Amino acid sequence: MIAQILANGLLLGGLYAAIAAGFSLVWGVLNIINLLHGSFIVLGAYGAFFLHTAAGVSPFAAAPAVGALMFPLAYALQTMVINRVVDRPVLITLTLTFGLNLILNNLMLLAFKADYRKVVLDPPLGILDLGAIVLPVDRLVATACSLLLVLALWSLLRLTRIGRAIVAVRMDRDAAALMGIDVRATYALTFALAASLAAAAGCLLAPLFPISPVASATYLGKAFVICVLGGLGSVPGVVVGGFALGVMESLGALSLGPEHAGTLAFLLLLLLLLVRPSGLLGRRGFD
């Protein structure tokens, strides 16, 4: 029983990687809270779910599609609106993606309605019996694409000239200014990459969750989690955090119950910040 949890909780903290690398991309290098971040994932999540019925593409082929949609949508909207108070307190431009996100909300809501919905895989995947151990490959899947995911933005921050300019504005933005580097597009392109990556975790999550605007509030806290779990500015403290929170989610469910699943994972949170507010791996500038 154990085995099994364990493993439950380890592919669910697969999935909690790609739900949190975007909103902490995003935290790290703009130092804002994006409250948008939850409806990002819910909208990749309805891309996935109407390709799949309109056209029969799988989930896990559309979150390459999806994303790339997402990007210039994401960019324009860094470009012209959340760029125009980057600089200001914290609560302003908190304040403004919170309303920003009550407005696509609402949206979706209107377009969508608040019914839940779920990509039905047909014929689906079927299950991974490893004796003691038993995986549905749909999950594995999933997981494996998340994290292939976060891979790749890893990858990009630290191999590309790009990457290396979002880490340089994340560490100093005035210096990195000094060197030549636009602050401002480096933010929108930052913006624009962590919804891409958003809208593809929401395709991956489509055929395991149901999809609803309501959902997104529990993604934008899970996120929220992650990175204060794995501490801010690292790439594998995303990965680390959204283990830890899958694992800490399956022993809460087993001891506490499946409608306190987070409980525990919360009162370790709490028992974190005391002794290490950083977070496990958090450091300065991504890794």
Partner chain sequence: MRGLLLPLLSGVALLAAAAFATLAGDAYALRLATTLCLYIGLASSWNVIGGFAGYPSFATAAFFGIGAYAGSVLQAGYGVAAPLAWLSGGIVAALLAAGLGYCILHLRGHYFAIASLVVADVLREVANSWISLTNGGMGISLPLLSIGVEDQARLYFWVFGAVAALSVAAAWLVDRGRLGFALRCVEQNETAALMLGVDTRRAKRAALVLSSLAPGIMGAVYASWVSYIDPTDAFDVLLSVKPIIMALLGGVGTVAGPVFGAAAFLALEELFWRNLLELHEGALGLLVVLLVLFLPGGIRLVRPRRLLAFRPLAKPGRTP
Given for the second form:
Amino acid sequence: MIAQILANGLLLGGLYAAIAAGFSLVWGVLNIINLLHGSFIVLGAYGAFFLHTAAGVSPFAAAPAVGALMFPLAYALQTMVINRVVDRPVLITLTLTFGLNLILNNLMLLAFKADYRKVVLDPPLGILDLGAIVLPVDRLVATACSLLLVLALWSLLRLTRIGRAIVAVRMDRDAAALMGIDVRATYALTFALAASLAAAAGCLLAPLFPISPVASATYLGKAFVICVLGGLGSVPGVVVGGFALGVMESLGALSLGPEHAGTLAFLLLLLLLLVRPSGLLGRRGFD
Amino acid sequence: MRGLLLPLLSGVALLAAAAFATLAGDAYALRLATTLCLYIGLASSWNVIGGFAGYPSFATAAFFGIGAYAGSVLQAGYGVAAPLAWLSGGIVAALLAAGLGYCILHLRGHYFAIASLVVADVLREVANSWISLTNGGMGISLPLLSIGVEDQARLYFWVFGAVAALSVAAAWLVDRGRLGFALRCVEQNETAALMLGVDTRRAKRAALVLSSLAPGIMGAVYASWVSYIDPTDAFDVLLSVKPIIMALLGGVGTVAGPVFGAAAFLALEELFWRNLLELHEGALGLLVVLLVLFLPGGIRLVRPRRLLAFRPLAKPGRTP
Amino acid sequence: MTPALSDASSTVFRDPPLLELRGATRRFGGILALNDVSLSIGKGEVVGLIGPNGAGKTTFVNVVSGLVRPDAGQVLLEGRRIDGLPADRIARGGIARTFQVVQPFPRMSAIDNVAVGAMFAGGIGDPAAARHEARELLAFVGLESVQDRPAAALTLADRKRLEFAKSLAMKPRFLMLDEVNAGLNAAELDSALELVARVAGTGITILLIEHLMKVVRRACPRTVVLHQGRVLADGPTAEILADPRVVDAYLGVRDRARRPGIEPRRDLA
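If the one shown is the form predicted alone, what is the structure of the form predicted together with its partner chain?
Everything in the complex follows now, all chains and molecules, and the chain you saw is the first one.
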């Protein structure tokens, strides 16, 4: 019983890592809380949905393509709009992304309507019976893909020039600028990368959870909680935070009933902010 | 002079609106004027913590919602008289703010914003789940007052108007007094404020409590006004965001800014996107984006002397 | 290294010293920024605190003013412990400081900047009265011509004087001036030291944190040298500056052997 709950939690947590990675990246590097993040995820899920219904593409295969589609859109949004206020106080940047999210969410409501949709895999992937625990294969695949995405982000940040530039800007923007890094372009790259990741994560969620513009707030909330749990701006932190939230949610769903899992997460967030505002892992560089 | 002139002007404007609304006897105008008072109260209150102290609070919905629920539960469940229930709404909100003050005011920037934002979410879930008290998602229907429909509409206007006037007056007093000084110090350089002997913790707590009173009362009155509340309405995140937009419109951190901002916001809401129906929220979002990008200092109607003098608008003296 | 108070009156020994540190220690990560610092300063003294960069001078100021808590040891103001108190209470208790990097309220006028100190620590509750007091102090430090400008619009030298006026408005008993003279030219330095002397004349105890030896030599009868978080020497300034250990540590002879390319600063002595 406990093993099953833990397994469920870990599967969920792996997905959460991908949900939160981009959000954490933007927060850490741009010092902006991107309230659009949840909507990016939902947009990605719709992408997977339409690719699936129109061309029968598996959502897992669609993830890279949808992510790549998202990249130029987000890049343009950052260079044309967000970069203009990126250095302003929290109130301004937060209000701006709130406004942008209202627009995007409204457009999605108009285009897709509020009713829930879901990608139904045909044939279903079935379950993996390990005796003590039973794992749905679709979840297993989604979690594996999600962790792959996070791993890809991590290697990109560690191994590529662009990644090092992003890390440098996060550590010390002014010093990075002095070293010849184009900070504005790095911001745009970071934002676009994060949005692509969000959209790809959305694809992975498409066969598991109902798709609706209404869900964006939930995903955003989870990204918040994971960032605070795992500490801001580190990839391992996101993974740890994701697993922690996943396990706690499945334990909470068991003891309090599934409808309170979300509240539990928020209460946890408040509690954490009181005790350890910098997260369980503390504040570290994005490495 | 600046300090005296602006609230005076706002007061006159309010009175004019009041006279117009009551004299005209037009239900639509009266509802509009009542909403204006609600907005002024919320924006002015937010400005004390968000503008003066510079702490980006998203807790207005929490204060409004808990006030609405306190008032509704007391009236519907315990038969408490409406005025007492309304006041209790303010008191409960202030208690929440006082508690929150000890918990989240040591956070800065994004962390404070998020913590304050989450409070409303938690309370909404509590309201949803504590069915024995709040009737859960079914909401609470409130007893109607035993007076005529028109008298009732007028009454609610005056109540909202009084609370709005009180919150503007409170903001004005704070701005002129020691607390305002302390809060401006907090906003501009909290460490330096500490070093000069400013008890920043107490000042911030006072600001948060002050910013909760009017929303709490107004939440309770609002519940009576519309005679029904449910968790989704009472703790709507837009209740937290709209006052910020109003303050941004009029000028954050000034006494008159939120008043004018509330009026401007209501005008936009009525003229443009009330008719847009499905695009309502998108249009609101567009307003926010344009406002933040192009009018970061607000519409700058906040300095009538400057307007009268027809001097070119200087660079914004304060960044919100 | 006993405190040299030979020129002070004997009352200093009967009353508790104005400020006393007992074994104050503060660690940042693996670095001991303050290492078992014990020190007492009597009423009315003007003491210089010198040391090379990273010696712990600013940590000392931060610990005394309550911005940073000591990990161990005690800080006493007139015999009462103040370590662990909130910084604003310490400020109201009579300890004022300036910051090495000036910390004005950028969008407030110079007057209001100073009035804050008068209002919240100087015992003048009424804003109008505090502004009146602020005006006088701005005149005292020579800023009357820019008193209505926002602090952000002042020159660096003026902002340093503004810091000074802010701390004076607090009517402190103990005033720590953290490198108020850094970055000033010779004429500005002269007038700054003149101000320090005049303030000392009113009976305020002063700790002058300095990088420049010539400044302490001119302004302070007694000097304390911090080196690697410890009190290296403490006594009459002339003796201290002649102490070979101080010269060694200060000019970084040993350091220089390890870090070639770093020359001792010529303006130090």
